[in-house]
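Only one chain comes next, encoded as structure tokens, the form predicted on its own.
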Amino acid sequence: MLQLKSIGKSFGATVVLKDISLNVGRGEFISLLGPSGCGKTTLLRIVAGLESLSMGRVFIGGRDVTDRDASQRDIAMVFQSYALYPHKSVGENIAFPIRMHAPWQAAIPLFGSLTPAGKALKKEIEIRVPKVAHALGLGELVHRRPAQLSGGQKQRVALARALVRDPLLFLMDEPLSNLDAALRAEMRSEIMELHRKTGCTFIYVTHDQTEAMTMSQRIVLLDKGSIRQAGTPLELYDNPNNLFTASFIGSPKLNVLPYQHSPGVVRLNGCLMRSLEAHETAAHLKEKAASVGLRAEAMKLCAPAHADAIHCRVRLIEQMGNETVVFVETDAMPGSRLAVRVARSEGNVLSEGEVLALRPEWSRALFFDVGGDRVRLRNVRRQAFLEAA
């Protein structure tokens, strides 16, 4: 469905995008994520058409559509404002695309509702706005203006708007960002039914890892007009292919402890780590690692006698209802915190400034390099078992 080949852009002597290359499948849910200035909402805007590019191609539904108007590319686009019109109802919102579609003959003042261009387009606005309407609740309110609609009426309405046209692509841009916790989570499941019952291709644009993991079935991950890896959400989860990933996906963030392996000494965050499995699992490392990457719930509280015990302080203690996530300090990381996520029971029985033991979980610790490049394991069968554990 959409195709993109070696896309860069630049401002100037700033680079925003570098060689991006994508292809999108018909039907498929994208999102690109990344932090802020990564260059995902330029990318998108060089999809629909509202930004020239500096190289690349772009191909929509087969087409090159690399030097046409976002009007001839056949997609719709929600951006991060509403962007309704205030002085029209929401079904004349919803009805704007197919006016500006018509053929000029329907758009002549007094008499073109006369025509049969006018004609026909009165009875396309009859049947494909209700239509559109009633699938996104928006059914009774299809005579109110926008300012008597809240924020998530009016978010409903501009996916209305989009989704009248049937394009090939559906593009948004950040769509939730200005509406609160609750009707966030509202909208992510109203639009992943909108895309369950339409078919349609959705390319989505979010700083929101939540989003992105609950929604998608695919993530592009950016980083400086880079894509750093693309996979779906458990992939990018539990199989990074660098530091970077690892450490953006996932809540509460990655911990990443200072490593050291040679020969029958292991060292993490500076403490001698004595079981069998640490020193197994350093003999099958494939490179040098310097870093350890473990994520909150890979480290457990143990005996401070372990073998691989790591001591620490509790600085601070989240209470999420259903489970813990606990905060530590080590001494060999003053000031820098873990997260150690723990069941229920064990964070009631924490308190802040206590001295205990943690021990990393081997089986899902993730390997970086210097460079912050994933080190794999030499053993593929043990490999494959410490990336499904």
The other form holds:
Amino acid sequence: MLQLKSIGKSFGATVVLKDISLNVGRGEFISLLGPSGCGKTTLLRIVAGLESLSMGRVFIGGRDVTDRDASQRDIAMVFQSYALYPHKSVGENIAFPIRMHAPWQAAIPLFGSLTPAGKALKKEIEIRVPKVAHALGLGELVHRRPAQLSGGQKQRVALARALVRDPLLFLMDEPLSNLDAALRAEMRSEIMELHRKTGCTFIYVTHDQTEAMTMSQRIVLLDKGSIRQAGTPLELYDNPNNLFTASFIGSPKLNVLPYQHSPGVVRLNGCLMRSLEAHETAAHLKEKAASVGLRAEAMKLCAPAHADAIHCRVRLIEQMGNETVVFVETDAMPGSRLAVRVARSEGNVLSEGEVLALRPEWSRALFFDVGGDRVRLRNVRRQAFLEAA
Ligand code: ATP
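Switch from the form predicted on its own, shown above, to the form predicted together with adenosine-5'-triphosphate and output its structure.
Complete assembly follows, chain above in first position.
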């Protein structure tokens, strides 16, 4: 459906996008995710035809549209601000793009509605507007003005207005960032439902990894104008290619610790890790690894005498209801704060200042080299390694 070939973009001497290539399938829901300033909006605007590119080609539905402007690309776009016409009703706001694309005869004052084009326009509006309004739960609200709507309802009108013409591609740029947390969560499921109902191809820009993880089928993670990794949300979470991806995806953030190796033993910044010691895997890691990443759920409570125990003090407790995220500090790693996920079913009642022992679950550890690239353990070695852990 959408093909980007080696897209590059510079504003003067500032390079904003570097060699971006991407294929998006028909009906796919992808998120462009990344920190502020990484180039997400610029890339979306290039797809929309609202921004010129310095290099590369854009194909939509198999057609090279690089030199075509936005109105010739059959796309719809929704931005952070919903910009509804305040003096028009919800129904008229939704109908607006249909009117805009109608033949000029339909717009002749007074007589336009009597022309064949005017009659066809009226019919199209009567069919399409109630359909899309209904799909977005706005059926009862078509006669209201925007001022009489809640924030979530206004955002739904903006979505309906964008979708009313059955676009080939539906582009959204942080459409939920003006809403409060509860409404954002509600709108997330509504947008997913909308994607399911319309079968349209969705491209969604966000800097919020939770939005990208929960809504999209595939995430394209950008950093400083380059794609760092593209894949399903779980591929990025479980199998990151680099430290940037591993740290950006997931909440609480990945625990990243320096990885040290000294003769005979493997040390995790001062903590002796006996279970790694004897294995050839250790030699592989010794050569390459500079840091180890452990997700909050890969840190387990253990007996203080356990060979791998890291002795910690609880600094902060975040109660999530079904689970608790505990932030701990350890003398072995001064200055670093580790996040640990503790299930409520484990019956642990922890309090701030409490001393506890944790052990890394080595089978889930992610190792990275000095440049932040993943150090992968070869299968055989990994197996031996897992058995030891
Ligand atoms: P955010 O999440 O903050 O919106 P983003 O990832 O969408 O960020 P872009 O808006 O695409 O980032 O901007 C990427 C870079 O390009 C930024 O450094 C920005 O300052 C720069 N930039 C964007 N538009 C222009 C412009 N018209 N002229 C010069 N620089 C620009």
